[in-house]
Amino acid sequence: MNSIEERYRGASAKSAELGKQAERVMPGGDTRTTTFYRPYPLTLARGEGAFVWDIDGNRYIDLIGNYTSLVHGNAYPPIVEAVSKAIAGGSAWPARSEAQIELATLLCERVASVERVRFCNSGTEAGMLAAQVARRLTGRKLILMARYGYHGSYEDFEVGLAGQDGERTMLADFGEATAFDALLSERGSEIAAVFLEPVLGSAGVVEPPPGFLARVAEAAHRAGALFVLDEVITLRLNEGGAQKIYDVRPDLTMMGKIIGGGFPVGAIGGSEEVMSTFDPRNRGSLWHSGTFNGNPVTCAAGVVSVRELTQARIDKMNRQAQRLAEELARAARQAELPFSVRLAGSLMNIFFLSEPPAATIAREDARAIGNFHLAALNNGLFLAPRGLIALSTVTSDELLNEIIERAAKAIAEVAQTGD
């Protein structure tokens, strides 16, 4: 045990305690694989603002946003008035609601793509049904992604951020448009559709060589195959989501994170004719249906975060975002450790290396980062074990400069360590 891994011990024992209890109901002690690392997780007790404490006290400047879905930050007053509003009428009914036609509404006015919509609960229940739509209109039953890319927990997707083929699902590389070309040529016939995230965010951040996305999207309809685009991570990027910035138009769009304003939600979107398939006025529409599906209170809070992310507030993030990527690969030269990073707007992922690394989930430098996520939560910083951040609308320039200054001091702990 190094001498930050003790600190943290000694910063965190009732959620070292309170980890032996949920252990006893839970395998691993949590529910989301994401946010498990040794020696233990927090527990946290609640989030305001630009911060969150754990149950032991401690403040911390939450840099993840619980994965990149809290871009107002956490409590956001707009958000919780709403919610507050919509709660006290009924937090679900088997009927439409005002804020589901507003929030879709608001969704088909940015993404230039997206003509109707469809709300379900969680980004990997958007991509499972955008896979049972693709199915549906080609007949077919593969589906083609890229190697370490991620569409949520469904089986025909895990594999893929496995790397390795699986029973209905082939991989091809990010960023190889020959090699995504040539399995559609070969194999075409049988795929339904290709997915891709346009910018991977659990391979650590990879933005896409210029044209790769169009070139795959054209590969993909050649073959009669739909282009299914995963913007759950990166609407973030734009208010027409990363589609607009690297000029593509997918046949379907994943959505989630942001558009609930902090609450579990998903949603497909695409053009009239696509979504059509779900009409229930059409004989033979594909049934989907959901107890909490558009619910009031995530459409309620939907709303407010959509319509507050202005284009204003992503530049301003992603100008914060490219400061800190800079200070942080400052601090690293001064401790003499490798250090790069890998940026997309307001997300960015770090690694203790001299280059970054090909897309994978695998990490040459896991000692590193795995002292550098602790040393950081010793010093008042929430971000992701595996380095990854993202950013706020909340996040003031103030604020930043003490993010660099806590950054700087755990880069220079872990150069201490000499692991």
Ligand SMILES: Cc1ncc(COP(=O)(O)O)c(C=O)c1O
Contents of the next structure:
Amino acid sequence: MNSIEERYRGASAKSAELGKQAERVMPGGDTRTTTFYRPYPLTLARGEGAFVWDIDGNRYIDLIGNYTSLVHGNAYPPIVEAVSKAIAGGSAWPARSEAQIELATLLCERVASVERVRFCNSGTEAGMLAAQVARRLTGRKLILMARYGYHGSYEDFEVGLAGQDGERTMLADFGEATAFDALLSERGSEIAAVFLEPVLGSAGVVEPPPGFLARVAEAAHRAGALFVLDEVITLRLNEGGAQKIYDVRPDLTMMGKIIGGGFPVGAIGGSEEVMSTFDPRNRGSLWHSGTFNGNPVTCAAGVVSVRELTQARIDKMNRQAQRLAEELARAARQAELPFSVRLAGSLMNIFFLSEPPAATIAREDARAIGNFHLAALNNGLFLAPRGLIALSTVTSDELLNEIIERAAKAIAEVAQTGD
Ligand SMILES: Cc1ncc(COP(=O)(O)O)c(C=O)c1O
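Would you mind generating the form predicted in complex with the named molecule now that we have the form predicted on its own?
Everything in the complex follows now, all chains and molecules, and the chain you saw is the first one.
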């Protein structure tokens, strides 16, 4: 055990104790693989604004916002107010609500390719639904997606993270339009849909090369397949989503995270024609149900979250992220550690490698990023164990200075362990 881990353990005795209790009732004491890390994850107790607190009373500046979903920070007062009002009137109803219509309207107004919306409860469900629509409309089975792409915790998509084709899933390298073209030419008659994240998230915040998304969309259409854009994390990049930035018009858009204002949510949207697959007035329409779909609490929170994510706020977050990335690189140079960062708007992934790797899940710098993650926690910064950072609209420039100072200390400590 190095000094970083010793300090981590020393500050989190209650988390360690609760970890043992958790292991007796949940496999590995965990219910969400992404958030697990060694020696044991913290138990959080509270969040407010740009901060979260653990059960031992330590305060952290929140740099991940529940994996990009809390774009306005924790317990954002306008969301708390809207949700409290909604919840006082009942948390779920067996019929639609005004809030549901309002959230769907906002999404249709903002995202150019979205004319109709269906809500579900997670990004994972949104992906499963999009696959169902594509299979229904084309009568085909196969999905084509990017190697190391992620569209949720569903077998047909999870093979993407493993980097190996699955029974019903084919993979091609993100950014290689010719590889997608070739598969769509050879196997197009079997492919129901091509799924792409506009910016790879889990694989390390990888932006697409110019024209890549539009070219794949075109090839998908030539093959009679649907083009599905997974905007679950990228809707935060522009008021119109990443599809506005990269100028591409998908048949279906997967949404989640920020559109629920911190509550469980998912949605798919698309043209009136494609989405009419769900219209229960049509004979043989696609069965899509869910006890909590579009529930009034999620929708009340989502309306505030989406409405208040203005372009001016997005631009401010992006400028702050740019500065943070530069300052982290400067601190690593001073500590004489190899370092690189991939940045897309307010999202970034850091690497203790002199060049950012190609899209990947396996980490060559596993030891250094593991040390940095614990050192960052020791210095009061909460980020994803894999080095993913997502800023929020409630990070002030003053707080950003503090983040930079704390991160520089953590980087220096990683250099000092020499391990
Ligand atoms: C691009 C992308 N798609 C889908 C999902 C799945 O969303 P959820 O975790 O809400 O099921 C995620 C989650 O991180 C994601 O990043």
